[in-house]
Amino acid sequence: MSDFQYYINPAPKVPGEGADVSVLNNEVAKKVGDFHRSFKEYSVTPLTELKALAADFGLGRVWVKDESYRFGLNAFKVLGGAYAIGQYLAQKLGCDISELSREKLASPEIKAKIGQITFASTTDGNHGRGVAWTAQQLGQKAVIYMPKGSAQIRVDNILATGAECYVTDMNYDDTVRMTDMKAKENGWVIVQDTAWEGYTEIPTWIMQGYMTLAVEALEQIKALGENRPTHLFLQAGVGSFAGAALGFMAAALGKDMPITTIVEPDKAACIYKSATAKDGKAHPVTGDMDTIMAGLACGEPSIISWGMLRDYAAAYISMSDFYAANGMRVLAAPLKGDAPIVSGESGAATMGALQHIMRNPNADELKKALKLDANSKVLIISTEGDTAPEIYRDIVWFGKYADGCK
């Protein structure tokens, strides 16, 4: 079996004819952005153009949105957790989130009204750190659980916020179920970036939180003289981030939305498995899911995002760790004239996929189906930096995971 598999959506739908994306509209995106801007750590993350790489690949333009600069936390995930916690507190206060800010929510007056709340979550690192950091900023508590095999540095980063953090002996999805059980037992509020029957409101807020980076990217692209990207590559774990970015593009751009490809690790390719099942239903992947793409090591699709990914994505990729590692090296050691980008194992997955598609004849069918050519303007989101520096150096400096199909 190939370590790079793809499935081309035979009939992607036009926005308005498929899954509902109205929760990801421009009006909501503005409210989300206003709340994020109330944090002093907020700034627009860079959009780096790789002109030499685009020419080498035979593409018109390649842009990389670098989320390693987000809120000083080295990853984008805080966008979702912060907005969801803000929405939860707004609901508890009986007001609209547009009336609140980070400063107001942390004030003694508001804290006296809402009391002490403990937010709980399961994470492979970045999401939990964002939840813990937000709880710290607002004077609340957090308890974070991580699946087996989690890197110690990611545990330490969460502990540094003052949160409790525990590594379980279970995989991600089983740890989510355990966290949900403990939250119910202890009266905690679970802030999880996946959704299941009976738990959809907070995951929806998290997806809405992710829109900020998509809004920024579109504005940055327009500032460069282009109206939109023609192509979008998105990595997926449970699919909340991918669904948010794709859903926002569908809502904002309609029939002009970019041709979108979803990328996953082969050990945890639940979106790929669901798409290839062809019955329209979400299908889980089970097992240890031992991939270097820790942020994508999730086996059960979110029920909110799955319909969007099913209806509007053009293709789905399942690939081995080699391709993510290769993407990290491509970004870290660019062609002359391009700026280097520090991108972690999950962050560089889409660059690894793009490099393979454009330079390997075995992917010609996919390249043609996606209409990737000299007119293409490709947007990639590097969702994280070197969140585990030792792993990053092992891959980029010492060539770990260099064996694979070249």
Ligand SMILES: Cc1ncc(COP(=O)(O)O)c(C=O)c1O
The other form holds:
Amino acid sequence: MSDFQYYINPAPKVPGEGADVSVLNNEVAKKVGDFHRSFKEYSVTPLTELKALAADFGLGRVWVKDESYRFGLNAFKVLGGAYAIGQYLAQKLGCDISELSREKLASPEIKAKIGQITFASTTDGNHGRGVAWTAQQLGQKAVIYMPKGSAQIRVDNILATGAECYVTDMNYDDTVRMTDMKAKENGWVIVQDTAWEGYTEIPTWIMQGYMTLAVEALEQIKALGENRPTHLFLQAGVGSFAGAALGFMAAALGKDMPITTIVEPDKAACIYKSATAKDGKAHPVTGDMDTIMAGLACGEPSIISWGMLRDYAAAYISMSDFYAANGMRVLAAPLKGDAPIVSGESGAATMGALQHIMRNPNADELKKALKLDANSKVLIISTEGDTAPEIYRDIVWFGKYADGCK
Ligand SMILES: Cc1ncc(COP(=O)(O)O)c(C=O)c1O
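To complete the pair, please output the form predicted in complex with the ligand; the form predicted on its own was given just before.
Every component of the complex follows; first up is the chain already shown.
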């Protein structure tokens, strides 16, 4: 069996005819952006154009949005956690988030009103770091749980914010359930980046938070003289990130939304499994999910984003670690004239998929179905930098995970 499998959506829907994306509209995006801009760490992350790579792949343009520059935290995830915590506090204060800023929320007057809150979460690293960092910024507490096998550096980065952080002996999804239980026992506020029955408000805010990067990317693309990307590749763990980016594009661009492909590790391909089940329902995968794509090692689709991914994505890819490792190397050692990008295992998964589609005849059917050709303007989001530097170097410098097909 191939270690690169894909499923082409036989009938993707036109925005308006499928899942509701109104929670991801421009008006909300503006509010989200205003809140993010109230953090002094905020800056627009770079959009790097890879011209030589586009020519080599036979594509029109290739852009990579580099989220390793996000808030100094090396990953995009803080966008969601920060906005969700802001919204939670706005609700507690009985005001609109547009009346709040980072400075106001950390002020003694507001703190006296809201008191001491403990935010709890489960993370593969990046989301928990964002939650812990935001709690620290606002003078609040955080308790973060991580699945077994989590890299020590990711634990250390969370501990450095002053949060408590524990590695469990469970996989991601079971750790989420345990965190939920502990939060209920202790009166903590759970800020989880996935939704389940009865828990949708905070994950919706988290998805809304992610919109900032999509808004920035569209504006950057417009500044380069194009209206929109024609193609979008999105990596998925629970699918909140992919749902947010795709849902925003669907809401903003309607039938002109980019042709979107969802990319997952084969050990945790819950969106791929759900799409191929063809019954419209979300299906979990279980087990240890031991993949180098730690941020994507989640087995249960978020119930909010699944409908959007089911209705509007054009294709779903399930692939082995080799492709992510290769994507890291493609970005780290670019063709002459292109700038290098430091992209981690989850960050580079989509570049690995694109490389395979454009250069391997086995993927010709997919390339044709996606209409990837010289007219294509492809947007990729490198969602993290070298969040585990030793693993990064093992792969990029010392060639680990190189035994795949070219
Ligand atoms: C770097 C990175 N990329 C992508 C994702 C996937 O996001 P989601 O779980 O919302 O699908 C994650 C999740 O933690 C991540 O850390």
